[in-house]
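Okay, so here's just one chain, in structure tokens, the form predicted alone.
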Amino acid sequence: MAATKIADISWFHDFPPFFTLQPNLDTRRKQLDAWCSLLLDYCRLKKVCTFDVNDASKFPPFFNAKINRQLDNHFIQILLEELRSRGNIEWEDKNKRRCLIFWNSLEEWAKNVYQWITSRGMNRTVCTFYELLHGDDTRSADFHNIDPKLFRRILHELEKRGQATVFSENGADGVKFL
């Protein structure tokens, strides 16, 4: 059975000091590592691909009603900067209010999508974004139902590698895998 609750992902979430930024640098490093793992595991599990800082207080990993703890905004900003420095988020705006979340690196995503395409003999095939993101054939794929903005970034990574061409025609986005 797959984990469905935060407590299934990390026991740290029920540990009150986990919600307080630790002053000792060695302890803080371990704390940030644990938070990054928890957030990326949660986002992978729930297929969360975008994050809005304005909604931070409602984001389940950032609070625990059971122990009456919540991350403060300063801690959230430090955590988001740590994720950015690791390549796990990319800001969508210059004010750093919305970001894309990469629980896999763009390189890993691109590799996974291209392997999926290749394993099905779909090279040189044209597909719409919709059929790849929401089609019956992709139900078992990691990229099924992910955010279209993240999917576009993945496909642009494949374009840079010369493995795909992204296009729009008559209001529909599509891709040809090479």
The other form holds:
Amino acid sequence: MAATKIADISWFHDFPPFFTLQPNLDTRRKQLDAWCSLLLDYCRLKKVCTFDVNDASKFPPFFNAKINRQLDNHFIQILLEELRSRGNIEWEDKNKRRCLIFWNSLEEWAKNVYQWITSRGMNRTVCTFYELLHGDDTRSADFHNIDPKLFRRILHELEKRGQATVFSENGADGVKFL
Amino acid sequence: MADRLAWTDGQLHVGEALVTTQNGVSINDGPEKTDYQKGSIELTSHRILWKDKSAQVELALSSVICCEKKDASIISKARLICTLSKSQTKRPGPFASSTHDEIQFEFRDGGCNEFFRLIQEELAKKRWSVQPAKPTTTMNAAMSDRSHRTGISGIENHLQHQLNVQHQSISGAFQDLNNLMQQAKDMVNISKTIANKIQEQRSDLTSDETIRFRSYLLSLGIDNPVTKESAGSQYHVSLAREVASLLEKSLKDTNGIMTLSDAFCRINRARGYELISPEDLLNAAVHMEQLNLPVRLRVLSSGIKSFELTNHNEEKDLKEITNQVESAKSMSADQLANLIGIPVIVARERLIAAETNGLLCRDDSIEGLRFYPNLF
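And the form predicted together with its partner chain, for comparison with the form predicted alone?
Then the entire complex follows, led off by the chain already shown.
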């Protein structure tokens, strides 16, 4: 994957006002939409599944050295809350330090995974988490190399739908697709 | 009317001249004898003084309406009868009240004719009205000693005296200001005359000198400054009209909008005299819209009050500003102020107004507040 500049994902990133929370509410709406798209696209691209608020200042989308602009904490809070309300973020802890990022919704993920499995004809087979997440065979899959926590959530969702069973054996986690 | 007699110390006042003296004169209240017999009478330019061993009294010549001489008869010596006017202020004297309106001086030892002649002269000359006699300083000192000695009233008198002196010095100081205002009036009249002359083109100034002079006069001359006296309760309404006509011209130079403080300075400079207060301007301004004047008061979003032309089109103005920002890619308030020649406060307000209308968006960083065209 060639190094992608964030500005290629969203040209707004090079636009200085992008980093100032707009007081005009209509403008603000559009600004937040743009930010959410940018963040989710970035995370999808880089397979960023978790986020820690403490690392916010180092998170590439949140600053642009070229135009010498960065998001202040207030704006970051607002963005995270916006993402949460859209269902793209789930806080892991009460203090809102770490969160899981869903650039796809859980339903989408479940469908995505099950489809991939079915297209490979791997129904009624047992696989370990490891080989699914990191194995060479799954390199083309969207879920390749995603965070295990996220993967587990997806599989639980499939379980709920009766499309998979999750089990643990000898310390290794595995799943059987039905 | 013997109650016009007042105690005195017998000293002559400054500016008072002694005319004659006569001994052996008694005072009668009307025709009745009093306790004041056989004293010495003195006629001065201002008063009649009478004294004997026990008392000294005076009678102001200004209270004497007329004099008559009554010649000696079997029952009495020659008398001088003076008819007196009613007095307003009663000075302390030997008689608290009197039923007669004349006083009689009986000349036991003669000299009545001479005295009568001289008193007639003095009454004719009326030297007391030309130069009011002032008590001498010794008398003053004696007087003030007396008033100090009287304690609280003395202190009160002293304070009153201080107050009077202050009042006089303040009035004196403001006399100069009255002169100044008078001269300013003259200046305005002169400039008006010159303006008229120019209009009639009788002066030999060159054409651009004329134009220059006209432009000075335009900001100098108002025909009839509206004052509180001339307009009374309609003051603010008339003032509004006057202000509107003056500002209409100036507003064209300042891009159609001017803060109240700028307007205040220009208006007062133009008036020259009869200056208006900021309150007057504000009160006049609020009337402008109702009167359908070409200028009106407008409160900007930051709370600043300013004047604008009534036909000022807000949308057009904001579009203009947006175009300016676009051509410069981005702009800060002071850049805009410099560019179109309006105060920074107003420029900032305009940019924010454009932002509120969605035409611009802001970029707030440590580099300051800048505005960009709204590309969202």
